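A single chain comes next, written as structure tokens; it is the form predicted alone.
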Amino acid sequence: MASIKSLCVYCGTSSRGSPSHLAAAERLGVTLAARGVTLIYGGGMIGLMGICADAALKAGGKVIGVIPKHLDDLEVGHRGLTELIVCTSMHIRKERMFHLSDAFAVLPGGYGTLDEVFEMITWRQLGLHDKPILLVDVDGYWKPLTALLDHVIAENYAKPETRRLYTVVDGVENLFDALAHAPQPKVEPKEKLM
């Protein structure tokens, strides 16, 4: 595949989490920055997701936040970013990220981070996009995620192909050797998928 210009970075608002969750968080803002990649993320300044943002911002990297009104009036908004988008729904905020990016990294999170991996997979499934999706499975956070999907495989409710939508790296050190061997994306996005 091409470089890529700007990856998405879907990860969890908590910092409660292992510490080398946020350890690989950090780890990929510096990268994300040293490559000069721009970062596209939810615009949060905790967890994971300032962690990485802070990590980028410090190490002189470009950073684009997408968050929901709802979202920024809580204050969890990060103004020391290099664009802060405001949209009004979670709706909008995910079809903007992905029209931002040229690829996807999951790092771990919760309910919000399966959302979001979830509808780019399932994207990707339908042919809306051809865009690279990477679980970075940092102490094998995703080996539950991947079970469950082979589960889901193995009684019949998805095919073997769909492995194919997504590809598990084991860690941030990892990633961009994977996305440089991913194809170059066959499908052009729609202008608007919701």
Ligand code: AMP
The other form holds:
Amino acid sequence: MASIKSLCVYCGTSSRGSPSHLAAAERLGVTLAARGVTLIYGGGMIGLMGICADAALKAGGKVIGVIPKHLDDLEVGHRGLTELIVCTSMHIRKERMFHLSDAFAVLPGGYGTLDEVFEMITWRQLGLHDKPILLVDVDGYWKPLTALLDHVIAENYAKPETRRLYTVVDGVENLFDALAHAPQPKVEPKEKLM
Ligand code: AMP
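In place of the form predicted alone, the structure of the form predicted together with adenosine monophosphate (AMP) is requested.
Next comes the full complex, this chain leading.
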């Protein structure tokens, strides 16, 4: 794939995960800044989200956050970003983040992270987009998830070729290599998805 201009990072609002997860969030922020790739994320100051955004900003990178008004307090909307887009709903947030991004990277996270990545995987399955989705498997965090997806395929609830909807990379250091090898998206993203 030709070099990307923006990367959406989905990750947790918790900072109580393993130190290796926190370090991965920081490394990704620094790497994005060094490569001149804009970070698109959920706009909060807390957890891995805040760590990644702060690292990118500190390293001179461009960061765009998208946060629904009702979460602006809860997830502490980051006022130091290049741009903070305050929107009206979770659905609009996900759609804005989708349209602003050339690809998606998934760091460790919780239910919200799972919701976000599955929406992107299922939209891709439906042919609504063809942007790369990379699960960053820091210390094997996503292994149980990929095992579940294999089980879903083994039980015939998804086709084996659905494995091509996402790519698993071992760590942040392998992310950009995987992106460079990802095929150029063939599908023009639909203007209105929902
Ligand atoms: P978590 O992984 O649960 O810490 O959440 C990560 C991010 O996902 C946070 O910014 C949450 O606001 C967001 N999130 C949680 N639930 C949803 C949802 N249903 N749709 C979109 N984003 C969500």
